[in-house]
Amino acid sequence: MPEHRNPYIQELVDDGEKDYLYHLGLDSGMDLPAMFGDVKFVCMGGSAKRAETFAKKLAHDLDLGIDPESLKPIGKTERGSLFKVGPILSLSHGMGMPSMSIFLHEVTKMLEHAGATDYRYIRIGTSGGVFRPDDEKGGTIGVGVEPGTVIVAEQAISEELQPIHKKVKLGKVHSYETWFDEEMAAEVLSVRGDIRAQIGKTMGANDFYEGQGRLDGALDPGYTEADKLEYLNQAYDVGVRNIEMEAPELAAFCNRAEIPAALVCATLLNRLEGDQVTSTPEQLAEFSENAQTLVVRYLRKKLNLSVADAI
């Protein structure tokens, strides 16, 4: 048994009982081998839509043989989407770090049950940058500054700006690493090609408004402008380039469960220079689909698969 393996549900189902996997709507009585036992990859961002979404792109982009309007998500579908291409799995996590916990916890569950092995997790999702002018002459690689560049993580950072991330059990706190696997995050940046992406640090925090530092939240955060981007540069100088809500949770839970994994997130803003997303509806567009392009072309070759339609 692994290392991480939880023994009581090992137990469990040694008993003859049933894991029930409440919130993907599936059990360990279903024929789970049958359903998910060749799973190589789980990509995962935050919403329904953005898993059925990149699932139908897996099916028109790969060479998988599988009609993109054939797909239908597995489970229930009230709290998150999971859909299945292949030996791909896509499945949304919902916002933020206690939802995604649940959807970690009960996918690894579901292929632990379903005998998958040497599986990968990847979060693509979208972030604000932290970019300064420099970054275009010392960046890890020289890339361009501009909304729409990816981060790939090197590591998860606090809301503290720590490389941990903190758990509470029984009350008490207990700390966990927030690598990311180094070989994985060279690989997709590898594939880059004409994408803006880069390597960084990816600062997860507990909210949107003022875990992030924002100024234009509905309470007063009592702090001020120069506050906020004295936060902001003492993050940069950690090695932070952008700030989303999941990146500690995912590192932790995955170097816990010996699973590699990547975050790959697309920049909408540079919060250096302010707090509100004001791009168009198309430029956010552009914006994801450059981090799902990414996570495809790496999937493609790990995969070894052919192109089957320009990308």
Given for the second form:
Number of protein chains: 2
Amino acid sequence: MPEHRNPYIQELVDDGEKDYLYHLGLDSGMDLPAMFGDVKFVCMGGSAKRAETFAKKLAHDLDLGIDPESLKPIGKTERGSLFKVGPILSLSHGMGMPSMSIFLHEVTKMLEHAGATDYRYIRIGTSGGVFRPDDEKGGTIGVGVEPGTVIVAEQAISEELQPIHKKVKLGKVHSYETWFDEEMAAEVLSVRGDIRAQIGKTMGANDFYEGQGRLDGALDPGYTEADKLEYLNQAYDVGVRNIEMEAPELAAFCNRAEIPAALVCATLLNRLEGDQVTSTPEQLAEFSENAQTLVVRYLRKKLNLSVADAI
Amino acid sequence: MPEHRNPYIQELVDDGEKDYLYHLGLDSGMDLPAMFGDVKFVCMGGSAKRAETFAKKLAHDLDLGIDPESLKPIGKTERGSLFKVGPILSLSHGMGMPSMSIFLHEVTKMLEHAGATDYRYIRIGTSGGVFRPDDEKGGTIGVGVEPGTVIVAEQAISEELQPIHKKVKLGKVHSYETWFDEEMAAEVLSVRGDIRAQIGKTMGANDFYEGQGRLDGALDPGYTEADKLEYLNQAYDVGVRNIEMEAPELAAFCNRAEIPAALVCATLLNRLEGDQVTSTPEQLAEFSENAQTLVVRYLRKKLNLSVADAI
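Can you give me the structure for the form predicted together with a further copy of the same chain, which would complement the form predicted on its own we have just seen?
Shown next: the complete complex, the earlier chain at its head.
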């Protein structure tokens, strides 16, 4: 177990006790090395349904000889769903950083108990874009002004527009860095082919409505359309290109754990143009599919399968 | 629509546009008054499975002439599940305050669009207890030192042990009060009968591991068992009797919206004795059931059904 990991867990196991991974419904008394020792990638997203759909897509697209219909969730499904497709896990973490944090802790402990090595985490999500018309001209990396553009994160930004993640431990605030793995982000972007994708900073908020400056929550937010646009433009100016609810927790956790991680999000709307998600279910499915397809191509590359065929 | 609610939503509807309740999969173009106009109680908990189980329990226990097996989720189920049992909704909100916040906003907008009146919110959850042995002697209200005791919250407390909830809006921190409805808490407690239940303050943390002072996360937490116990004892001293992940958001939202709300949580372990949830699935189900049963008795009382029969 690496130095930065929790020595207390090893003590627990050395003392002959079990480590209960409560929200996964697994424990260290199970044969985790046989179940998960070969894992190299953990792909995660908010919803249990998407974890299942993505697992089936992996089985279908990766020529691993796994029947998509044979896939069943592992452990309990009350809090999240976990699927295994060869060396890849597909996991749901719910919405928001507190929920994601639970699964990051438990899946990491699970992989440590299993003796897995050199594994990487990839979150595939949906988000609101923050695009100005001049993005249309494209930067050095890609273009994107319409919903559907995929953002590969270089860094997570907090609601307070800071490149840090604050966590309260024993009542005191601690700040952690929020860089994502630069090489991994570049490698994901390199296989984009026909998918509109670009590098950008991703803001992670603790709320979908007021925390993201929306005006359409249930309560009087106490700010105006003009205030909102000022805030979103400030976010744009520090490099934010999309907003979701998990980025800083993912980046901070993986920095502390020294696990290379990538954040790959579809954008469902342009927040500089509105708050409501008004696209049809078919359009939303297509946008979401773009992010998944990009990650599948990256996984093909890493598993030494042909990427050219897939692009 | 009350003054404190968001005037922007009324404008949106007056302009002939739809309000998309994105995570519920419903919108204001549907006949929400026919679907939800009669709702008086929204019961909510973390998991979709529990929302379904509780809805079936309500149909079974409340003599409303509703077949438990006929209950189907309303709207989409990707992010949460919503069931209706007469004047009662059973809703899942996921884990953590950001996730809960989404459902509080959307279910409240839904009830406003529906023209529902005088409705109340009740969260039924699981939590870690913070009990000292002298609780065994009981206070004026109840006793409770073992896991399984139900805590009815009088106030929510933050991770920083403050009776406030901080929300970031447009990058600035705002603080909100976290009292729960005193009369409603007392009324819930009044029907406890044989269930071990007491009034207490409930701490809501943004994390299950480090945010609650656990030592058994994946990372080196940077604090010791002694540090943890000092923190948990400080929490006890300000009145905290249990710890979960939603209390301050629920209290702050309902205070702002002027919706009477109660928080009723089972305790699964005593955090002054350990971090791990080691009870058997059967014990955990029984603990969780205690909180549900208490709320069913309260609902019977409010719906003018016999409570004496149920106790």
